[in-house]
Amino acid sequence: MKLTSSDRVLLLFTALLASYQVAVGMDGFSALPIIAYTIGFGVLLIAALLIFILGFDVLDSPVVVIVSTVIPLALSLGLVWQHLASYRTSYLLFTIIGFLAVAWTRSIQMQNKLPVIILAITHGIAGMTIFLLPIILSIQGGMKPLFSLVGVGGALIGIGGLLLSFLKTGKPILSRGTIMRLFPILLLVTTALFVAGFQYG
């Protein structure tokens, strides 16, 4: 399936947010939540450029399932490390450990289950951080009312992350031409919603 103009167009916006937030929306940040932001928004950076570039073809590189789990490990451990203080150090282990377990099944042939349950659990802790923390803050007073938008952005990427990873494990939850339609759309609004909740919130 080739990229359109559309396509294109929006893959190019989805990569000047996130070089956008890379490059001036990390002040006022300590040092490991600077780390994984930069990780993360480095990862969508990136993305949305070898996508623009390469077209389509490279979401069926055997890396993809490896690489769309860093985004969300890498921005839920920010948020953990910023507003979660007790949770610190047991987040971070879970973030290495998750992401390591989904890089160590995918690099073998596995004909068991554990692969999908791996990525599903490493995604779903990541994912769920992601979606509920910025929203309960929000909620709570402890952030401003837009900080929620990093939330739905959460949802969003949780979502495309599992699409793609179960298209590569084989079992699509959508068929891969309607998951390749609505990728570029996805990749730009969940972008856009990270950055105008960590800018605005």
The other form holds:
Amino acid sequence: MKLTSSDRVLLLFTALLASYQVAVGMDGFSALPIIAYTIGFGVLLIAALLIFILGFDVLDSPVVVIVSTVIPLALSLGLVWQHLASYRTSYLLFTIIGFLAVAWTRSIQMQNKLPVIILAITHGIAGMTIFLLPIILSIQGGMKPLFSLVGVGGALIGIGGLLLSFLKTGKPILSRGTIMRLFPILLLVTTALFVAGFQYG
Amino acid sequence: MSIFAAKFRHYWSLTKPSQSGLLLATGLAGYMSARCPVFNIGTILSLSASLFLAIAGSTVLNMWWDRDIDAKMVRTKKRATSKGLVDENEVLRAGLILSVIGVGWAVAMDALYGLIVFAGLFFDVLIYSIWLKRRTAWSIVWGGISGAMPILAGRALGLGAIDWIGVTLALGILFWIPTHTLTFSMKFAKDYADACVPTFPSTYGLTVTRATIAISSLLAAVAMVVAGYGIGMTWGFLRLLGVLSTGLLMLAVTITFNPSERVNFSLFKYASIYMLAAMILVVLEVV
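Any chance you could show the form predicted together with the partner chain after that form predicted alone?
Full assembly next; the chain just shown is listed first.
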């Protein structure tokens, strides 16, 4: 399926928003969150540029599963490091082990369901952290209400990840065409929510 | 009027507007990187005009010189010079006039700036195209040096001297150019073979070419980040430059160990976006 002009515009804006976040959106953060968010938004930026250049076919690459794990892991690590001080070390370990486990199980041929289980656990924990933590912090008054936008963005990217994962396993929830039509919009809205949440939250 | 318009279109295409525009952007970024009073509209306009004329002039002269081999290559046989849509003597005159005006204007603005602009033209037309392009695959080094001159010229104009940052920025462009041109020569290997133009893939093979691309990408990325640090870029902008450089390196590594036509094409395109983005960052940093 070919990219339309509007797809390209949406991807370009996604890349610009992610660039903004990397360049000026994390002023005042401590070192590890800056590294984590830079990796997360950096992957979003490069992904948007590569889809812009190569089209949707790039999503068929087996590397996509590994790379797309980096985004929720990095963003959730940054959030935990900033807002759940007592879980810092354990979550950092989870992030490293989770990523290595996904990379390992996706790099070698396995007949059992271990790769899917590993992926589900890693994405599940990271995704729920991005979704729930900002919303809980906003409700409890620990952060401004608009910080919950990060959580909404987390939910949306989770939906995008699910749609792609089911498509890759051959049991698509929506048709490939519909998913590809939605994907650039989903990517832009997600990135915009993340940026707005960090900016105004 | 339509004849004039058609002729203008032919000549405009001979200046390779996208490539000339990108080189002009590097020149402007080099100038602004000096943190001189960048909002001097007169200087900005003169820099843009002189540099564009000199770059366009050298490009037209290259087209004139290469018209025979361009006609043998599928990719270039539709050029106005290859198809005979423009008179070859007229093309030569146009190239010379553009070059003389561009370099003359540059010299009038500043002797050092003019000298570097002239060096770019000299390396591009005489050393790269006329002397080496049909003899050795290493001609791209000289093409790269000429491509690095606009950013060095721009910074020299802003600073009044050549400094290590200007040289590093120029090295960034010099090492970036193989990433661009070698992926191109792999994609159009048959074209170059038909025209008997030696390239890295035809001389040293694809493995060496891919390794060269990876190494030059690494050096380009390092040079741009070091130059950015030297310019005094904020950490945020350096982070962004680091992210974009990482993308370039990842594609370069992929093309080395898991090559495919698609990765080749994406590296070629990404390299252009990378350089444009790096130049925009340099400009934004100052603005």
